[in-house]
Structure formats: structure tokens, C-alpha cells
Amino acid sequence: MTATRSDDAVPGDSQWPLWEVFIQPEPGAPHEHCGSLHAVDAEQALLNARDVYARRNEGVNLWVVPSQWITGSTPEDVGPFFDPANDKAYRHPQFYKTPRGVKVF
């Protein structure tokens, strides 16, 4: 798959590019996807994201990413894409015992 820039115009498409918005709820926490919006460029997308998704101090940081730059797996990929992890059961915590004296949260 080839990624294209958000300012590449699609002939006949009059809608602004779509941006995905991620918010960090508190310092040190991971960013979480909170929605999408249309904007002309990254600066406008960030300002719009602030106004739409962080107007009540819901977060401390915002990311905006052009939707067309995000690549994800498909439902058809579930077998071949994720199978390599199935033979690594030792990575799951149920195979380990907590030593005495260690507090479990």
C-alpha cells in the first residue's frame, strides 16, 4: 500500500481530508483514539480537535493523523497475520507464579 500526503487532491472530491484524533487523558497515559474530523491541514485539524474533543479539559495532549496514512490489518488477515503469536503461549502471565513477598495490584 502506498501512503499519500493529505494535501493530495482527489479529482472530483470537494470534501476536506479526514483526520483521526488521538487524546492523552493524563500525563504518562497512552493516547486513545477519540474520533475523526475533516480539516484543510494539520494545524486546522489540531485546532478543531481541541475544540471538539478537549473543550472540557478531557486531555493533556492531542495527536491528529491523516486517515489515509493509517494502515491496519483486515478481518481476512486474522489467521495468517496473528497465527505466529499462537505458538508463544509462554508469553502469557498465567504461566508464571508470583513470588512470595511481591504485592499484586
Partner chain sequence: MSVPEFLLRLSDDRLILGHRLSEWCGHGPILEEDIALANISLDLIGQANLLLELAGKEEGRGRTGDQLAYFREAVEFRNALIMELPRGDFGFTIARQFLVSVFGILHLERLSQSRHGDLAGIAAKALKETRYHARHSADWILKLGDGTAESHRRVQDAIDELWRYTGELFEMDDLERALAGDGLAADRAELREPWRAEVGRVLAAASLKMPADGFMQRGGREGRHTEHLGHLLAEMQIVARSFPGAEW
Given for the second form:
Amino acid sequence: MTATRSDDAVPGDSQWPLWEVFIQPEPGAPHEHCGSLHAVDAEQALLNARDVYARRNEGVNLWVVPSQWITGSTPEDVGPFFDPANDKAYRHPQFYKTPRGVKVF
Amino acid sequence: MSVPEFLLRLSDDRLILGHRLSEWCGHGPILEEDIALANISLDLIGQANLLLELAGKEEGRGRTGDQLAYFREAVEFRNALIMELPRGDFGFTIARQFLVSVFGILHLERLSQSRHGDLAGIAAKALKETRYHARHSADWILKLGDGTAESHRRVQDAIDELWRYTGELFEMDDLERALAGDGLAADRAELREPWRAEVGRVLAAASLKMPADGFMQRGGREGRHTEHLGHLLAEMQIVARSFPGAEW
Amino acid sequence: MSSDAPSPDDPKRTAEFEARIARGDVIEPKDWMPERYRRQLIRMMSQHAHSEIVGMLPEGNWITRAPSLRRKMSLLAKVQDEAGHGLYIYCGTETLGVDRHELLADFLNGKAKYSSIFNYPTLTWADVGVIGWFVDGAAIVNQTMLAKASYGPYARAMVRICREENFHKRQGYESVATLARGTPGQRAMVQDAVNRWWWPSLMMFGPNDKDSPNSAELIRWGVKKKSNDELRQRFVNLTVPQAQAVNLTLPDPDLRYNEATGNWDFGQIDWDEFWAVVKGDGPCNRERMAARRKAHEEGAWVRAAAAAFAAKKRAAAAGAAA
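In place of the form predicted on its own, the structure of the form predicted together with the partner chain is requested.
Let's see the whole complex now, leading with the same chain.
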């Protein structure tokens, strides 16, 4: 990420890359972002994630992803991305009426 | 009396190594690793705690785990010498952890089949933890061995220095032979070849040399320790011994 | 990250930003923010992270001497958590476009501050319990507020930290209570520790509001929700009954309940001592910094080795693919 700094006493002692950590809280649940950490490769990122983010039985599975490989939408995207969904009520079940008398559907 | 004596060998290995690792807390090379070393230390001290309690129970003299940890003299400790050596640099700590953890997996796999139910239960729990310790330390052996010239030199020096303390891990005496014969303990000597194979595999992958077996230091199982243990215990036991009869 | 942000002084955008804060919006890393907000957050969050890391040292001093295996494990787990908390907050700070390496360099070069409390020595085993009770208690008061901070990554780190720190205070208070009902020697030891840590703990909340230049701005921007003095008073109100419950005396002759306000009034804090410690003349400032520098310097070859290893593997993989 950062080039070697001039004040480093040891060549190559620069910042290790940043990884994002996702944890599955219980079997069958989706993975959730729980934080980030630094590691030089995937194995180390996974081991560090276990030690940093799963010390208290927080989950059953971990994903680690280099932060630089995550592409996110921007605040400017909010309008075009999400507002158009506001008036599409027909995508939700409440939009539709069930004939009177049908209790279980 | 042989079962408590055997349990002390197992517990003291873990207590003393866990203590050495705990000295890293706040002083690790990077935050992530500080946390990892503390986790391993906590696993080992937790295992020691269970084993010491069990040793006290088997002994039948009413001694608790804490009494066994805090009120025995150095010559009464039964850990292998490798556990008590000062923590050294990070390379030394990792090299020791790797050598000991690979042994620990092999030993615990068998102890988890012990006819002694309580011991088998503790061993099964410890086995899972130790598999992680081995994976973590092996990953570092690869990185240090195949990292920079300096890291290669440091970790090779550590392995060379530690090698003469590894023989003791596989030593059998009459006590353990008898227990192994009864299905309570395991034959350590049988673990030597699988240990060499696994250690050799990782060292080769890390472009490190496996030292030749030469003279092996020994004596821990009979309480003949290095001078380091007395200092470690002086620190560990000072508060407990300064307040006789106190609860904490 | 922020380098492509529009002019930081743009008054229109600043007004929009402040309107968002006023609405209670949570600010996320890619959102536009005034440069001053970003800088204040970096300053405050990195100080907080440095404090967690330095905070490992005074208690870590007793891990190898803990008097029972149970206490040894809980203390080690607690100090380990401090490393985790430092890590969470550093990662939160990194979302503002700085990296941890730079933050650590500023800290190790003495350019960044950390909480003054950690410049006091831990002299007896009782200090460990009292720190858990007072220092973690004070930290929880502060961090419960910060869990509602306007900056999302900071608030989320605080939520996680608060959840974990509850055990810290509990283990501290439990240890204190055990000592307080223990042998005369234990009791004397814990009262002495209370005497030494009480006033520095009150100082943790920072200067009085009138002397705290950053506070007003941080409150206006929703980073802080309460002032230093409000938080300090809350801590005193929580702690006095806890001290009474275990028959320990807080070393303040002016401490008394005020019926009118419902607060425990307390005496004058020695601000000269506070500023001396902040400026580097506390009992352990030099030792703390020296210990952190030593760990960093001795770890340099390890960090460089891992980076070199990964670079070799990447090069080999690229070579194989080519």
C-alpha cells in the first residue's frame, strides 16, 4: 500500500496490506462484515481474523478479502441506485390482496 | 502415585510455556501477533489449570491447582527444559512453539484415547487448540525461513539452539512405560519419527535445515532444570507467597 | 481517499454536512466531510488507539505475577483485548485515509498523545483490580457516549469495544472486592491502590469544559455527545456507591452527596499534575514510550520478513502465470 518510508530502520518494514473480515455468526446465517486487519497474505489474514475477531465464540466461518478488491458505491450513487426502488410497491407482497376468507397463504 | 506425577509433566510443560508466551503481551512485533500469542498462551495456561486440578485430585492430598502452581519449588517442577528457556526473539519463540506444538498434536492424539477418562477429555480439548498453535507457528516458520536473509538466519539459529532440548520430549521412563502399558499414557518414543517427518516437511518448505541429532539436554522430568526456571518461578509465585492464606 | 474531495472549505457543503449531523445522520468514510472534521477525528481516534496500546503496559506488568491461575488468565485476556481495541480503532482511523504505519510513527516519535493515566506506575497486585474498576469504568462511561458518535466506523468500533469491556470492569471490581474482604495485608494493599488511582482516574476525562478547546467543536459535530465535566460527574456518581459497597474510602474529604443536584460533589483536581503528566513529566512517560519503541524496533525484522515472503510468493505466482 504505502511505499517504504524513509524513516524505516529496516528495509521493507512498511504497512502490511489491509483486509476486510466477514464472519458467519451461526450455521446457515449470511456472513457479516466485522472489521479489518493487516496481513501479508490470505493464510495470515485468516489466522489473524480468527485471533482478532473470533475470540468470544462470535462465529463458525470466516472470510477475508483484501480491502483494495472491494468496490463500493459512492454517496453520489444514492439517488440513481436506490431512490428508484421507492415507488415499486408491486415488488412487495403487501401490494397484493388475498381474497377474503383465505387465512393461510 | 504415578498418575499425578505424569499429570504434572503434562501440566508443567503447558504452564511454563504459557507463562513464557505471556511475557510477549504488549511487546509483540505487530498488534495482530500480540493478540495471537496471547491466545496461545491462554490456551496453554487453561490446559495447565485443568491438568493441575486433576493432578491434585489424583494425588488426594487436598492440593488445588493453584497450590501446585504457586507453592512448589523449582526442583518439584516436571516440565521439559525446552519450555523454560527465556523467550528470546520472536524467531526463537516461534521456533519453540512450532517444535513443541507438532509434538503436542501427536501426543494429544494418543492421550485423547487414554483409558483415564478425565485426561482423555482434557487431551481432546487441548488437541484442537494445539492444532491451531501448530498451524500458526508453521505459517511463521515459512515466512521467517523464506523471508529476508536476517529472518532466515535468526530462525535457523533458533532451531539449531533448540534442537538439543527436543530429545527430552520423547523420553520414556519406567513410570510412563507402566502407564502406557495400562493404556493411560502414550509411548512418546513412537512419536519421534512422525514428529521428524512433519518438522522436516515444514523446515524444507521454509528452506531451513533440520539439525543433526547430537547431544540432548535432559533432566526436567526429575526436577533437574536450567537456572532459568528459578527466576521464572520467583516472579510467578511472588504475590501468592507474600500473602499466606489469602484468596484472590 | 480524501485527496479527490472537493474544496474542504466549501461553505455550502459544510452547511449541508452540519445539517446532516443535526438530523442525526451517521457519516460514512466516502461521504463528504469538512477537512477539519476529518483531522479532528484522526487526532481523537488515533489518540484513543494509542491509549489502548500504551494501556497494555501498566497491567501487563503484572501478568507474570498474577497470584492465581484464574486471575492470570483473566488479566492476560483483558490486556489482549486492549490490543484488539487498539486494532479496531486504528482500522477505523484508516478509513479516513491515513494508515496505521503513519499513525504509529507519529506516536513513537512523540508527536501524538495518549491518555495520561497510563503514565502512572502499577506498584502492587491491587493496582490491577483498581485499574479495571476505575480506569475501565471511566473508559466505559466515555465509550458508551462514543458508540453514538457521528462517524460510523468510530461508533461501530466503540459498540464492539463496549461489549467486550464490560468484562474488564467486572473482573477489576471483583478482584477489588476480594482484596477488600481479604487479609489485613490485602485490604491495606487495595486501599493504597485506591488512594493512588482515584485522582488520576478523574483526570482521564480531560480538562474542565472551560479549558477544553476541542470539546465544543467535537460536540457540535456529534463526535462527542457530552462534555468532559458531565462525563466525569457521571463516573463519580457511579463509583461512589461501588466504593461504599466494598468498604473502601475514596481519598477526597470534600466528597459528599448533593441533595439538590443528585450528584456527588467532589474536591478540586490538581490540574498542575495533569498538565505535567500530559507534557511528559509523569512518573512513567519515558518508560512507556521506551517500551513501545523497543517492541516496534525489535519487531521490524519480523514485519519485513513477512512482507518479503509475500512479495516473493506474488512474484513467483506472476511468473508462473506469465
